[in-house]
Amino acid sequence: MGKEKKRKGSCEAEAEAVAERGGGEEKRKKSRTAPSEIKNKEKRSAVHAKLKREKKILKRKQAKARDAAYKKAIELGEEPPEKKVPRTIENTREPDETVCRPDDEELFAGNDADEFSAVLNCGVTPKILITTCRFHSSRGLAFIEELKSVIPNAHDYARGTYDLKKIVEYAKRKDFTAIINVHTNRREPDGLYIIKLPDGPTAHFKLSNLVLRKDIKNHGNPTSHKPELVLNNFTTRLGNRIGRLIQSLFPQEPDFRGRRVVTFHNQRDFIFFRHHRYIFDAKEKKEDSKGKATQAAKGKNLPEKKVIARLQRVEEMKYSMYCCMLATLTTSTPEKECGPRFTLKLISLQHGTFDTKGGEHEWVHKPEMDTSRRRFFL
């Protein structure tokens, strides 16, 4: 009886150590799945930081075999295994009824009878008036005279005390096919009105991350060129206009002598633009020498410069065509970035000419609308 008293008590106690050392790996495995709940400062950094390493490797070690399984499928002449799209808020949008798609005859025909038809087919040479607010700042007077060496054919003229509605009358005797009114608060652009002469529409877009050409680092200096227009994810009805809106401001005929390109790029309904100058690079003949110094360190007859990328006319290209353009460029042609640097959100657009008491609005933001960062109007 003592002898199996003894076993039971051994059995007993193995059983007990089993069950503590179970319980340890389950409390490793908590305190890895979960460093919040260490207290102590230092083991939970230490438990974090240990987890982020493994997370790092593991992907790593994912990557390589994905890339390897692609390379052997590759060498066997199959199928290579579909890359994964990361999930962005950008390709998970709230699907939305006005995106244009291309067999859409309705807005093609649109088109060719709106208010900007007339400029986009060269038929009239856009001629843009440029002014302020009533009180404005020397920011904003430099930063219209950076707008002017963006936009061909722009002219500043002074506010004065006149209201906008008469500079609107001004401006249609004039002939000017468009104004930009630049608003100023607190001695800082903050609102820029587009207004499309002579029968509008009139877009009201918020003015935000000004960068003048002077604060840019290494800037580039424009050239009186006529610039490339490069018009990225205008999608909507309401995209395609407001793009329209702002393909009028320039004329339709680039010269690429110029290596001028100006971008607005829309991204969820921020409108981001940038003005470069791109500059092509010199290759240099290699030579064979044999044991002798080359003819350029001699000082003798230098190799002739060539140029190396041929450009298309560029109108609406896609944004990764551009960027493919801008990488290929970057290789053998870096481009200077001329300013101005800034960003543009849309707050209404308004049917004829700029009309605060009787206009009717297109469209206008209002913030119940945000109902979701997944919902965008442009």
Second form
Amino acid sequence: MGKEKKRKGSCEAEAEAVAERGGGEEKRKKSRTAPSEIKNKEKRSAVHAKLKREKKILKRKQAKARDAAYKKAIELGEEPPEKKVPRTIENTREPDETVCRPDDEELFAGNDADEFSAVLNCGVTPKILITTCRFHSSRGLAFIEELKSVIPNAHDYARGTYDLKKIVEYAKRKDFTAIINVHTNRREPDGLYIIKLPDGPTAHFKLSNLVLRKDIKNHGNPTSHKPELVLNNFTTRLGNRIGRLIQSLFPQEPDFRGRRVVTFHNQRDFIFFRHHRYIFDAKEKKEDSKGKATQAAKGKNLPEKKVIARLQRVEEMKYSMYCCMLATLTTSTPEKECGPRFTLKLISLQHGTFDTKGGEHEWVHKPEMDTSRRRFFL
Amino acid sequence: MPRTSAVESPGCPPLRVLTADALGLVKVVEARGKAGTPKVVETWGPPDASRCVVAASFADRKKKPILAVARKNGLIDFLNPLTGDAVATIKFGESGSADCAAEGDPIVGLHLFKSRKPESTAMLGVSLICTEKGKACLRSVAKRDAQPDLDTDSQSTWSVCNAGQVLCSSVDGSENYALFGGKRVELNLWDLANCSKLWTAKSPPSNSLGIFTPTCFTAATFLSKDDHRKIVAGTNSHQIRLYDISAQRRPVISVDFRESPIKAVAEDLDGHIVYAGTGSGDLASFDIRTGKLLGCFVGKCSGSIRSIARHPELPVIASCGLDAYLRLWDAKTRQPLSAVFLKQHVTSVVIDSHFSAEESEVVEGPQPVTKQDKREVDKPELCKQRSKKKKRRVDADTNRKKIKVRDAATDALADDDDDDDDDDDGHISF
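Next up, the form predicted in complex with the partner chain in place of the form predicted on its own?
Whole complex next, starting from this chain.
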């Protein structure tokens, strides 16, 4: 540890030295004038460009120094200096007492007793009714077609002029477990109601950034297997409830042979929907090559990577799938994306089935709640 | 620095609040000290969704307080609010009124009488129970260890309405009159002495467009403790109405408030201020004499408000609802004092007003000024400055001992009718 500290110290000293050089120049500049105070535009832009260049060079130098330190540490067999974690909005999220904890007995008791436990625990097969708003559009219908291919056992019904409350009653009689209503405005789907049957809750989402399958370049075509479901970052009580609501739309025993994944990824209260088909062979190759490259670079002190065999163990597959998902959400995809792509944002969660007049809300988004960028509800 | 929205909580005066939630748990929240933060100190009962609490009533007495909770499965539990022990449990609908099964006809209203004294020591008290289909029942409750034949002797059942669905009920301060209202049930007032209907409301006429709003009362209460003639009701069509039964059958004043149904109303002590909570989490106070909105309680509350309770002495109100928070507000300034996260959908809240000061004072020994026995008086008195000064931490685990001590002390003081007019305002300044 001492050595490492020393290393760190020296590295820092280097950085400081670099900074000093830069800083000295800056000081000189400051003693003259700040670029914003120069009135002549050409002069100002020239000074500004110069400053910017210096900054860039300084940054590059620092990065180089950091890299060198890292490599040196690896060569000496020491632990490399820790990477600094950039401060993001998610990192600095406001502390929230409603975040679910794994040791909370009441949470599990509540989960066992809630409206979704019939589907999630008791083996009721979900059966979904999908319908539109009254004045739908071709794009809305295309979206519904694709939703049907994503959600197994989904049936679409023409809306006609029925009230949503009447449809809820009908669906209850026909043993549907949920209703999805796609709302369209100016020929573009812009809202999504998910109504859990028989007795709520009702979630209202804003739907945006919809990309249909045919607009996705190089898209794949989904099979009729039951998909696997990935729900990311639903941390609070409200998030837990929304997550369970979404989970209850899908059958609980995924068909791993289908290699279909449906992802709901929550980030800053926006829920991103993606639908993929992953390919193990491609993944394997890629991981192998990566592994070799890193092994060559880092030597033998790396823990041995798991070699993912084809269809061996469910656990492994789940793990690999999760890796895939992380990769697809951040970098280029090794597998095919199929099905629609859209973003949801929760507007309200209502207790009970759809009732705009006499309904009680469990959560509504109110403008007074937007006091901070670092406050999230899901 | 990251900008945060943490609000400075001014803390709240020492108080004790009991909440009941959708998993059948009863939680005790206590705040201690000058400006303490309230915390959940005790949780009673196993979590079970079928034991979901639908109504609660609290006999807020100095001597032998009782908390009654009506559950979804038709059971009514009588708890000792200091220790959480179940004193008695009755199954509503099993005796006498066998026709109302608990499954199809859940309890909506429950009131435990504070002033009616039980006839014998084996009895706990009298309670008024009302179900959704309009079965009202006055029933005296026996202690668990008493003989079973005592249970049913004084029970009277009547039907409040023929059709519709009762959603709200209330009993006035003198506990002689009861009020019922609901979906397709106009407000009606009953004399509890002989179970007769005194008055029924009439729905307001259709508006200028000829649109008639169907009757749906979601909350109702009496405006003041000593007057049963003025009634405040909240409707599903977001109206707060004042009825005066001595004047007319239609509402005297009707105020619209926002867009969602009024789910809870509570009256203030001064007899003209009313607190109303809506289905989307808005809480506001009204001066009902003029129908003027005094102001909203702003505090990022976003879940339907199910229950509001006013502290009988301090200017504090407690609200709770589907957002799983218990919120305490300053009734005068409408500022949030504190919020406690209770993890479940909270269905009802009651305030134990005899917390802290009195007990510790009694324990301390001889006191120069005798106190009025609060059981006898309906109008609550302001708590005294003197007692405030002597406030001391009370340990939760010595509760049992305290009851005994308290009982002895109250017995000793019972014959002492010294009404001291030490009118120092007991309101604690925050």
